[in-house]
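Just one chain is shown here, as structure tokens, and it is the form predicted alone.
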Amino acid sequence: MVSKQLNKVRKFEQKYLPHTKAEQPAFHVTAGVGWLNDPNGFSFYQGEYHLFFQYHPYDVKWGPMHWGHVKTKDFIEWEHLPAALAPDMNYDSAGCFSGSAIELPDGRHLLMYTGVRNIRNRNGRIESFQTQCIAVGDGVDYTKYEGNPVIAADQIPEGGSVHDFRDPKIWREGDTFYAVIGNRTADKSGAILLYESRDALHWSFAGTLASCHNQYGKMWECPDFFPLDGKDVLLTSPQEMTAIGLEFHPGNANVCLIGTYDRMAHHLNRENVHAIDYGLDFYAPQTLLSGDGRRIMIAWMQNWETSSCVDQKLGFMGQMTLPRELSVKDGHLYQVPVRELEKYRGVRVVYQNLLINGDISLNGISGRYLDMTVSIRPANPGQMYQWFRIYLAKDGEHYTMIRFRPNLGTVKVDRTQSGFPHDIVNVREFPVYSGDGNLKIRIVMDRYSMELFINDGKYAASFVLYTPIEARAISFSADGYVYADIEKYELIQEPASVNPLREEGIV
């Protein structure tokens, strides 16, 4: 039975969703209408690739939360399905939380969240209390478990808080199902907590998976936790992060751990840590295992300090990263677009070889939809450049910079000259480790974004865009002489059943 609220929902979307896809980016994720923050429920379900999100339809700004929905075939395409669920229960009232979803063995779908609920204490103040609930259906309708929540507060560890306890992602393993949940520990910082059940339902404490003890942020969010290429890869996104060098900023910030799962103890044992995207907008990623076997993951391409720096012009606020392929190198974990992403390029233009000293624009290299690669190594091995830099989304009043200085092994981003009139964080410097000069950056752009993944993929970084859209200009800089290598592709809507591509340029 759809609830009231839910029905509300889902009866506004079927009058604005409509109106909307003009002003939306053409591959990446958005609500529509309203406001998006983290991914829920990444998930392979009876062949289809299912996607939800906390969602508040109703404001351009956060509020109570739903999930919405979306799905697709490809990762590229999506389509818009009914929001899934509301927050109508009592334990629940306060909003849905971020969960996950997992396809159950009889074939229905199993969303598990964190429902909030709010109290107000004898001081006067609002204490947010969070559990953990479930709820099941077909892919589009999902009936909430009557037994809910299936893991309260006393299935806490001592010390742990009721008022930071949420994000749950569950996986099977066999007969068992798991499920790691961020939690505030005593210490004051976070944790990540593995629970384990026989049946989804019934749930049992099963150890500590990771602490912080204060050293990476606070309160550990929207974890996520995989075997991948040997290693055990543990995914979390920290609060109150404070800047360590150039490998994690401030505020809220996202970490990769990788190392070895000790199942005895059900214990990580550490052997890296590094962010996982070094943008100003990447928080809350989420992994699925596809059809075919990769580890897929998902992010939310927005950062809480520039949330409330909303486009008045739009009608939502928020969306994706593209969807990318993880893997482990050398104790590392490494990103670059999900392979479909190519059945949607259009036109090529490659520039091989190319001398570059000072300014210098060329012919075909423009746009804001394309997938772009640019190779640069040293035109004189024995004397250095002492930059390369590449403007994008460029007129004659905006730009969006990235430079590279060899000496320093760094690449900054500058978004200052996007046009976006609040006094946001637009900078960001993040080590690459290139001695000898070379470098190989990928930049994905998408309308009101920019993905760039930097030597095949060993370092990510996400940004949102405020350019105008009309800002299409590209232009290279160097000081100093370096060759490159520029691989520019059209992206265009629909995937192409015949490849289409014909060479503009080659020199």
Contents of the next structure:
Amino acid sequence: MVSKQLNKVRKFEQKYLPHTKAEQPAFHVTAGVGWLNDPNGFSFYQGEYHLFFQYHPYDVKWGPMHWGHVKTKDFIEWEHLPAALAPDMNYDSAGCFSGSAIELPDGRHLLMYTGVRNIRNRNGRIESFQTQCIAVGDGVDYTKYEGNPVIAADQIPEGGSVHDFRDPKIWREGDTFYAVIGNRTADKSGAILLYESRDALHWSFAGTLASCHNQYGKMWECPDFFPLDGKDVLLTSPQEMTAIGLEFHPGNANVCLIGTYDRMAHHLNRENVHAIDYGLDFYAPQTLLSGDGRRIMIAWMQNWETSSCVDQKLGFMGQMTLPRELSVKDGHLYQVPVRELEKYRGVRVVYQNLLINGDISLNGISGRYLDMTVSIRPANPGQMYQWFRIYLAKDGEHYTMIRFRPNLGTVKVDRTQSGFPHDIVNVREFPVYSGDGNLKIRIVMDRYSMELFINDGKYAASFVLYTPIEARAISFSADGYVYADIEKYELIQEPASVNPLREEGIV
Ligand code: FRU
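Can I have the other form now, the form predicted in complex with beta-D-fructofuranose (FRU), not the form predicted alone?
And the full complex, kicking off with our chain again.
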């Protein structure tokens, strides 16, 4: 049965969603109308990929959380479906918080989410009580389980907080279901708890997979845990991170813990810890296993710190990253845009062995919907260049700058002139450890964003831009002598197979 609250949001969507297309990014998921944060329920269900998201349809700011819903066949072209969940039960009256989804053996689609209930305490303060809940459906309509909540306070290990107990990520191995859930423990920092179940309805606590011990931020939100390339990978998004060098920035950050899972102890033995994405806008990633066996990750391309900085004209707030294919090499997580993006490549322009010294603009290299790879090396290895810069989304007033300094081994991105009317953090510098002057940087731009994939995806960095779409110039600049190979594709909204226009320009 569709509740009053869900019916209201579905009617609202029917009225407003059809009119929002023009201002939207071409390839990135948004709510269409209203506010979006974390990806939820990213799953392969009956031959299609479903994505739900934290959703407040009625405003461009966070509010009582619903689950919005989109689906896709190729990770690039998305179709909006009616909202899936509304906060309409006592146990989720303050919001249906983040969670995940899985196809059940009987063909139904199961959503597992955090139900939040607010209660005023004796001091007059509102406290949130968080439990784990289930809804089951057919890919469009979902019914909340009458036995909700399925994991409540009595199943939190001693010292754990019921106020910070959220974001279940479910998976299945044979006939056992598992879920990892974020929790704040007695030392006031985060831990990832592991639960198991035979039927996804009755759960028991299995162990603590990983603990923060105040080392990487505080509460660990939105965990995801999966095996990949012979290693075990835990992704989580810590709150209140303290900066650690250039690796971790303060505030809401993101962390990848790579190691080996001890199945008996239910514990991840860490071997390496690094940031997942080094940009300004990345949080709460979630993964799925695709039909052809790829581990694919999507994240909220935004940061809580800057999420109140809305471009009021747009009518939506928040977007997802492009889905990314993950791999682990030499103990490090690599990520590249899903290969399906290549179907949306249009005109290709290539420059090879181009000598750059000073400033240069190039015929055919401009645009705002693009997929461009720039590989650079010192022209004279005996004399290292000082820096190399790429300017994008440029006109007389705007630009976004990417700078590489070989002697520091860092990339810096500056979006101060990228259309934000807010005094927020607009610069980020991060390590890429390449002192030999060689760097390969892939840049994917959509209407309101830029995602970087450096050295074949070893480092990724995501940035929201609000630069007017007319600012399309691109230029390059080097202090010293640099050889560059540049390959640029325009991205088009229909796949290349239906767009006959495919020219090549090799220089
Ligand atoms: C992370 C988060 C989650 C929570 C959701 C609420 O961004 O804080 O922990 O479930 O957002 O919208």
